[in-house]
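Given as structure tokens, the chain that follows is alone and in the form predicted on its own.
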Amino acid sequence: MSKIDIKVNQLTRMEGHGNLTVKVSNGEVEEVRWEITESPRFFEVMLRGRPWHDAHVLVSRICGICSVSHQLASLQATEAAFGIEPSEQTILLRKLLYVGEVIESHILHLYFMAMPDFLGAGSAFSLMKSHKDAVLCGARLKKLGNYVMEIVGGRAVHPQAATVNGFGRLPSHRDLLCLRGRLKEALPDLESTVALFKGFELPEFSRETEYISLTHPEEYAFIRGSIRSTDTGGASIDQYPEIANEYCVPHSTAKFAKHVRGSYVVGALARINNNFEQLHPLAKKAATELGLKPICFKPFMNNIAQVVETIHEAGEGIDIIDELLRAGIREEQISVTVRAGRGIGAVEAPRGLLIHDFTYGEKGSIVKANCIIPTNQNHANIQHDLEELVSCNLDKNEDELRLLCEMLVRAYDPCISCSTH
């Protein structure tokens, strides 16, 4: 098209408010802009002066979808500042809690945000007649993720059982057996999910960029590890300021970030690009069936990476429960010795690398806090992808190009409200 004028205010089927502008005149691209308009949220300032035992409770409210991620990053930061090493049981229970969040979050995006694009629908509600079985499958899997968080964390939304150096409430032997059964029962639905997304035709678009995530020598890293880049290799957690170089742009209330290139990516595709060999066997099988292998530079494949990770977490959840049952759940004394110091916590939220950096005073109150949010780190790459995508698709009409750009943004599964801070 020689002339295109696209203005999408508040893109739908994603969390938060983001606008999209594309202008083409005489076949030349004049402007492509990814604009964040969400009001800034000052949660780092809210943490100042708060005692250590309030921190993880407050930060879990940053996001209703990723509340576990924020909570565990906060707990890690506090434990690092106080020199605390949590027990193996605590680590296993945190991993199991994470299983629930990843399943719930990925399924929410896959079935209710992304799927309508591939089926020509405006929303998942309109698919209840034409694709009722698929919608109900998504609902069952999302409910499973919520159930995991309820059993392990005490409730499905903002679970609060996890605390510094332990759990205030432990699941029973019977709870774990029931949960294991529910995870096993979900495997056919996960197989259906693979079949469903295998049948979708993803837009053919690739742009080489940098992928950054946690990595760990013994496991597929979600709640611990060091930082790894596909461009520069490994780095310690305390080097995060040199990696997530945040900067401001005039058209966004959220900061952008870059490392060695003009942008980088965090999230499911980044994790698989860095940690493919540590996927659960069930997930590796699904990745092969779905045509996903590292290093993949196709942003639309982030949806496929989420399918693979959901299966990984279901298989991992069953294995973790088996390990907990063999060892036996036992009450553990929760002891905390307060001291002045700085601690950094790093986890992989469903949407990517999440950092919490806390400095405590002698009385155990926070004097400084910094949070690095996954979507915050993806904004620059979304911008650069959109620029390239538009340039490569000027043969499409305005409606086709608008949909393609919207699908690209949604493929990142952005959580915009958390990124504006």
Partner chain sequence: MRPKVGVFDFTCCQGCELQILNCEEEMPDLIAALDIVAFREAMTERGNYYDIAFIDGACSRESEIVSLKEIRKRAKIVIPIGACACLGGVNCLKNAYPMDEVLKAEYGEAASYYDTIPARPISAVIPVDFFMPGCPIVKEEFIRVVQELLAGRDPYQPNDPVCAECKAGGNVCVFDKGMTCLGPVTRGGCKATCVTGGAVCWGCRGLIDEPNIHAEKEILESAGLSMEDITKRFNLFNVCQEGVWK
Given for the second form:
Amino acid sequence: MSKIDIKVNQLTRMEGHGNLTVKVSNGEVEEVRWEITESPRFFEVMLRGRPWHDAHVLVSRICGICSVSHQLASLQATEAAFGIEPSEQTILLRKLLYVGEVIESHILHLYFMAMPDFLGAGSAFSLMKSHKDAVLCGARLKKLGNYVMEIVGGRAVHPQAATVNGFGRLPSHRDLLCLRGRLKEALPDLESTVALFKGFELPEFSRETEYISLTHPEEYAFIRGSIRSTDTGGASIDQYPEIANEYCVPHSTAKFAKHVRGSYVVGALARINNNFEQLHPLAKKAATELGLKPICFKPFMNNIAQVVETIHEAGEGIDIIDELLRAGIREEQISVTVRAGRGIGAVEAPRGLLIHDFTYGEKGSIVKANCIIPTNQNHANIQHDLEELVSCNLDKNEDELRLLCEMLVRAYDPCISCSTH
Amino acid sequence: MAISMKLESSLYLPKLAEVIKVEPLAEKEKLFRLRLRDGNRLDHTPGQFVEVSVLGIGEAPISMSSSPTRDESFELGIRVVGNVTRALHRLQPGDTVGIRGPFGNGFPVSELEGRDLLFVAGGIGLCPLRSMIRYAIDKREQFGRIILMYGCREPAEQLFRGELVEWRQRQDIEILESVDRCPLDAAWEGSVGVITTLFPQLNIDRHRTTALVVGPPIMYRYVVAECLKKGIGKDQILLSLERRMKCGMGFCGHCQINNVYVCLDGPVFRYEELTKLKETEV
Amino acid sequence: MRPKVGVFDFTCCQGCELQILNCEEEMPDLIAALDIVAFREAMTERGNYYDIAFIDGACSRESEIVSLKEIRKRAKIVIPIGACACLGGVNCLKNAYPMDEVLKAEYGEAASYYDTIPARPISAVIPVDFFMPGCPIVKEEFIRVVQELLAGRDPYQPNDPVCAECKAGGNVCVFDKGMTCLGPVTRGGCKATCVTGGAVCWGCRGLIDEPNIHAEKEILESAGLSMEDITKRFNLFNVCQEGVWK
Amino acid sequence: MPIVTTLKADFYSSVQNMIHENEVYGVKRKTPSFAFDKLCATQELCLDYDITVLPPNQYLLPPTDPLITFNLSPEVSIRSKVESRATIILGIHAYDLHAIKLLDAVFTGNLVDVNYQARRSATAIIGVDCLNPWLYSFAASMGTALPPSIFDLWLTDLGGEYLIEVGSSRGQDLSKRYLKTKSARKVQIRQRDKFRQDSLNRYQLSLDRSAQEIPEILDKAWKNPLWEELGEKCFSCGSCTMVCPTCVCFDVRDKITLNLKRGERYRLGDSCMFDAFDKVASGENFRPTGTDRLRHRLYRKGKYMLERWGELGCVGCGRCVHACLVDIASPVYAYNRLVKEATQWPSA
Ligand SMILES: Cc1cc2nc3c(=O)[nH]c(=O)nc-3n(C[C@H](O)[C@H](O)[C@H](O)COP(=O)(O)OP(=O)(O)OC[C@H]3O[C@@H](n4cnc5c(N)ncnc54)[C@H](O)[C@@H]3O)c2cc1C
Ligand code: SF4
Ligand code: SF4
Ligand code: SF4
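Alongside the form predicted on its own that was just displayed, please also present the structure of the form predicted together with its partner chain.
Next comes the full complex, this chain leading.
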């Protein structure tokens, strides 16, 4: 193909607004551009002056899909600033809440955003006819994720129960038993998901880059831990500014980020690359079956990493509930003593490393806030991947190349409204 | 153990009725002729109302417009104001609606026998009154004079124009008509002005006359004052009230005025009763 | 004929669109009943004419004004969904500062690359036919509104304060637990989900038509909140209704 | 009907059996209050409580209650829908039972509401004397602190045991099936009467006149400035009516499936305190202000219901007193103020 002129205005099946431009003439790549047009909302500005008790309510609104991650990052930032250590029960419930979000978010991406590409359709709606079973399986799993968040958090989008140092409402023993049953029942659907994705042919593409995620000595890190890079090893979370190095590019309302190379990756694949050994046995088994092992430099495998993590979280969920039931759910006094200071909260959102950094004044209102969003950290790497993907696929026609590029972007499961918070 | 009973005695269960004819009355009003699917008569008293359902949209209380003296079908004159009435206006002959009732007290028909009837209708108020007017016409010999005072905003808003023509031709009905305003191009022989401007022309025997008044709430105060001026007794001025209404049976509480329920104790009230209610300033 | 439906997003977190996708159980029936011709978050296909356009998100850029006007031209019924679209929502918190300052705070030196205007609800830009508030919208309400539109009636708009459903749902009022709440002046219809879920009412559904603001201020003050606290509280979702508050 | 006793420990194990075989709604802790809820285990039951957040009416008039179902396609058909299941309400206080007596009058009087009636007749009522009344309750002065005789079983806590009065043959059956009883001794009955008498003296709120005088007081109070004074603060939030055991008003709505083939008509709780309760299509609102609505509610409680159904519309539970965030809903406060001011203001 000598001349290619791809311009995708507002990429679909993706959270947020992004454009894609690819220009090739005479077999030479002229331009490859990943552009973010999302309207910025200026959360760091909005956070100024917010009282501690509703900061997490506000930042939750950064993202409808990963509202739990934003809540937990901000709750932990506030707790760190006030020197609060939440109880074991609170941590377990937060993990459980997280199980819901990871399942919901990954399944939403896998079935409703990515799958239509593999089956040559425009949307899961249109797959209702040809692949009804798969769509319904996806819907059931998504509902399960939502159900977990409803039971633990109050509702699926912007759950309300989690507060600084505790939960405003606790699930009952009966709720948890019920939830455990639902997680167990979902195992066959998860197996079908493995089989389904095993059957999809992922584009062959690999590019060596850096993978960054949280890591924790005792667990597959989601809601706590320190930073780890496949290139440079460990770092504490307060070193995040040296890791993320955010910078602006004129064509993107979202910031880009880079570490030791020109770009790095966060997200499911980064976590698996860093913490593979800590995966739940069920998830490890699925990983083997799907041919995923660290270190994997294939961006399309992020889809597979999401399948594996979904299974990990379902398994974890059951274990967490067992632990909660063993100890018995107790009403806890939620006490908060306000003090001035700075606190950093770091979690692994479904799409990767998320950091909230709050500085509080004397009266418990925020004076300064900074949020580092997963997708921001991926933008530069998406750009670099696209450049290489285009240059090694110049034999494809325009439509094929467009689809390939779109699939690549989608594989990152970018959350653009988040990244342009 | 869940028992799900299907009780046919439920007061909330409408009967099915078929639309047999739809006739436009004015821009926002249509007349519907209906018949119960089971072939039974409704057997209502003029002044009573039914709850009409458009299934899936809701129910609305609508006065009977027809007289029980005719065949088993019945008529409802309906103005479009909201959801149920809009849905009703979409109906075609052959369509089905639900009917509960008749509800309410209606006009005290036997008490009215032998008396002169002064009907005062404002706008849509003619719909409920028509039921009594036609009843009186059908049993003409049982009543004294029949006078109809009918006020609308504009000539084009007059309802039942065909029937009005008929009634005007009859010797045994007196008709006084007014419109609030009359566009220059409209043919109009009646008075121009609010309905109360018709009263000076009115000659009645105050002892023999009962006034039956239906119209918008603001009309009542002025019309009642005129009736009183004419010397009609407080207990001989009958008014039909509109209130929000859901069940039609005194359960739902919406139509309550002090301690009376419009659906059970009304909708027809004597002015005398209303003077005792603190919440109606008629 | 199935009505053609478009779902559009502007300045927001897209949680309301996610709520639509969260109608997992009803999805087959929804798809059968509606001809969804535009829904960027979930599909690639796109149509150009809409019987119903659901709009998620506030308006905060000049380019969005243009797109909104275009949608209005192509749609019979326009329904903003969510706090951002109905009220401006949290986005309006930035309106307290001059826009160039806002840009600078976020982008520093690079501020000049970007543009932003004070955030505003959709109804401030184009006429709308109904609104479905909430942050996020309530799934059940979305389904109900669709059902009512399909059945051919104006959707029912709740106008009773959140307290009513809160009390009817058997919640212990948060004022009894030493917390404060915007429930008495906030439009219900959410089954007081935030109180039920362990928090307080933040006012995400906006004010009822005739809120007793004076009384609300009084109870917040007697619960120990300063006027500044009260304003902050109220502003979380309702900056654009600030006039009413003060 | 017999009066018996049972040891508390025995009673609680009987409750366990009752729960096994029946749908039992009992009083549970709901910090910092109590609430009726489905009982799963006997340990959840709290019979020594002061008030529940909501009255047990929800089991007789559920918040949403289907009335009819209909099919629109292929053919139009309508059926009434009545949902009821055999239920036991365990732990009801006397004032709430008085309220049920009023509901009976409303819904099973001249016109019978089958939806209510079906549930009512499927519901067994086991009550308990409230020996430690709630701070906001004024049931003693409303004459509702002792049970009307429409219960199936009635308990009084005598310390180590419950004295149980059997009130109906259904109560008799329940007692036979589940309880281990002995007949009560005279001294125990005397003890109950003393406990009851003591409890009456423990109410902190009370009417300054007898409850029977309320209608008369209200007759002279229509134009009293009190209504305005209170009404101005009203949120029109309906909280006072949502928690009230005698509030019965409802709205009716239709629901239809997405394919427009089937649907349901249901009622749901409404409130005369809502702004649009009396609004009609022409835009007229017959009680447009908080003042009008507040006055209507307190007249309904203190006069209209009595005149129509033979029972006062307020049983003095005190829930609305506490539920109202601006402290204006209290019937006892309003009626007492009117008594005080009766001489100062011209009657209407
Ligand atoms: C005894 C009786 C007899 C009647 N007889 C007749 C008759 O013969 N003919 C006739 O045409 N009408 C009659 N009516 C009036 C008729 O019942 C109403 O017009 C009808 O119920 C309107 O129903 P709807 O569903 O069409 O309107 P709705 O959709 O209920 O409402 C119509 C309008 O009312 C307003 N509205 C409704 N609910 C609310 C709310 N909650 N808050 C704010 N505004 C609201 C809206 O502005 C709306 O446009 C009678 C009424 C009564 C009580
Ligand atoms: S918690 Fe809030 S919404 Fe609920 S009753 Fe109290 S004030 Fe109203
Ligand atoms: S009016 Fe108030 S005190 Fe009286 S019964 Fe109702 S809630 Fe209880
Ligand atoms: S009286 Fe109080 S509880 Fe009742 S509606 Fe008014 S403010 Fe709400």
